[in-house]
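Single chain ahead, written as structure tokens, the form predicted on its own.
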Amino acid sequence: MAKYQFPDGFLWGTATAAHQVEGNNTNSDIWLMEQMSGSMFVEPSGNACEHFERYASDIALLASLGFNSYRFSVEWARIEPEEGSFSDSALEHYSSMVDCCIAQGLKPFITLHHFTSPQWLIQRGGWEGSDTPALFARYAEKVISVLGSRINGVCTINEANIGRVLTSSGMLPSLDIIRQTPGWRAAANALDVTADEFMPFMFAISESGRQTIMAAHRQAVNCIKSIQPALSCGITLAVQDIVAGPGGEEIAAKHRREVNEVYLNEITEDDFVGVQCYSRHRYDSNGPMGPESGVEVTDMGYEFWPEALEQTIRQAYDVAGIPVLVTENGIATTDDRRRIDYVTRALTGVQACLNDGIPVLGYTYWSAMDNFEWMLGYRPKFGIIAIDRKTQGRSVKQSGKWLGDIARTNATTFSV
């Protein structure tokens, strides 16, 4: 079969996000959560995959694979644990995992807020208060002004709208069944307010939500541009693919624009979005309809469908009009085998976008190891590396070195 030669300095990457693989996050809003009895996640995060103290030799690993980027974040609840109290040593830390990466021939590229957010914001009102972005854009130019000269780009927030894909898609229940459970209810209460006050991000689904969190990207922007003009900045989504089933067409498209359109509508003027996606939703008249019968599931319960991919970007690109960058792509599952073939059919979509003139950036792998999937513990498995739980060792997989090959010769063997 011919080879497909992907475009010069085209970004292969893998991603990881601090609280699910550092370890002890212990300022932040999500690691509260993860303490209280009747708790939605069913275990907590604990050590993690300990990246904060192995980082250099994690780094050196995905650079011997054959990547040439690096996607990770920084902690907003380690750089200010507190309000206005800034620490030098949380942002040392980042530092020298970026001297790292530049080491190691990876580039750099960062995240400022991937799900957690330090306990005194949700204290202040969370993702629903009128001083987040601002605080926010504060804590952007406090790490750009110390990161930003190094750095290759900046994803200013993680999946803007996952609140909003995990209760539309049914992932989780609404969010005034959520405000009754237990763990919700003594969270906000350890932090002395109330379950309807206690707005961590991942639930900022009102329209109000939506608003601050968009502030608060525009902000950072701002505030980023205004230290590094050049610097590459964005954000990422969680772009659905929807799909209508038998009679879905009008509650499919209502879907698309509130999940998808109204956000990459207002990013036009970014340098590139990151798209994020693992599958597809199918919806009918009665809402989500869940896998297809015959289709195969992967162990987060959803579709086997790595086509996903090559329609959202696609939708991406339609919508917004500016360069897309593959932020995170992959597969939970314990056959590496079917990773394999997922990613296969996922740069297959990439290729056919480039193909068309599509300006695709690069491609980054989720995730480069075994870790703490918010309210699945660890039980799924996205890693490229495996983590051996109680030794903490890593093993990397088959897919680790097949990818690995794929990024340094900037080619497969595969194409449309």
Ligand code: GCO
Second form
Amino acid sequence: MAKYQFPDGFLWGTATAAHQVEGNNTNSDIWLMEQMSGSMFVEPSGNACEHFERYASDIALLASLGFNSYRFSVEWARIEPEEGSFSDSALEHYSSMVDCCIAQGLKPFITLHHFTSPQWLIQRGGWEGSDTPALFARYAEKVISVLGSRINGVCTINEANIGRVLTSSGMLPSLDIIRQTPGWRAAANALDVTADEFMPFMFAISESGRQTIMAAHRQAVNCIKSIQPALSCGITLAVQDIVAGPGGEEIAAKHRREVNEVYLNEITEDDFVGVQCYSRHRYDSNGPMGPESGVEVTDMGYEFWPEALEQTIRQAYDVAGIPVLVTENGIATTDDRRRIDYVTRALTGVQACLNDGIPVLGYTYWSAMDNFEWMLGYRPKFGIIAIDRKTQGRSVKQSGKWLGDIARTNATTFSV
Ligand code: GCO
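Output block for the form predicted in complex with D-gluconic acid, input the form predicted on its own:
Then the entire complex follows, led off by the chain already shown.
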């Protein structure tokens, strides 16, 4: 038996992203891509989980389970549907979400950008556009001037390195190939830009894309701090445990550098780094090796490898030297017992990091509810709350009750 006690004030939460749960995010670039014939998205997001309308009861449900925080994103394409014109009603909507969290005893953590961008931004060069950092900072300033005094933390940009993760791990083909696909070309056409100019966030993998993203983060943090100096700000990164298979030392080290460390090195002044970890990635001298035979795979096709979380917390802290908030960790599975096993092993790693004195601020499970898993649509089920896609009915899974109980007591005993 292992007894775990987490530090006072440890954050226990779940996360969502606007586009994946709200529904009808019609002014965003990803919405457009989903509608195109030949789209790389297997289905459109449609009305998603109707979280835009149902947020109050969803938040109450999460609070009733025992969590003490909720990480959600505010949607740039709703707040600034046209360049320079900010929607009061969208800002009021997110303001009500924040109030609702507070009333229910959940500390609100907001993400300003979670993959989706307004279509007008893409017409202005998207995530390689030279004005994008300043445009993002202006949006951040607007949001924080409304919400800033009532929230507990801000993730400026979700998974700054996602494009590099997807291409280096072989989950997506190269950008050259993607640009030839009919769905990509049609979406570019619809916005009157060329296939090369069309640059949504997830695909900004070049060095200039990376610099645009990191400059947007820095400029946004400066704006936020000028309004709310004490507000905790960070960026989140997709950090899988990158390991070497036979002969793969060099290439694994290269990927660790280009996908993780180059970003971690630039955020040493931030208040925290958001670690988002799902599995490990193995490389040999030929590149990504895929899952090892005999290792269970999740419904995402990832290795069931919850120990990766401990490794990535350690790596992030080693390089950036700042507190770590686990902003995402979770598993896509329809067998909820596997979810409990996965989180048990992941929390074992969190506890080991805490025991070694690493400042881990909290654990956020991805995701509060089954939702729109981007290109894979609604098939992968990450949630601790199931959503009936016909009726939109919510039902809490066993794992939700289990994790909520751990959150409520801030302690647990595992028979490991
Ligand atoms: C990401 C995002 C989430 C995903 C989750 C599961 O990591 O890609 O932050 O939007 O849905 O990670 O893949």
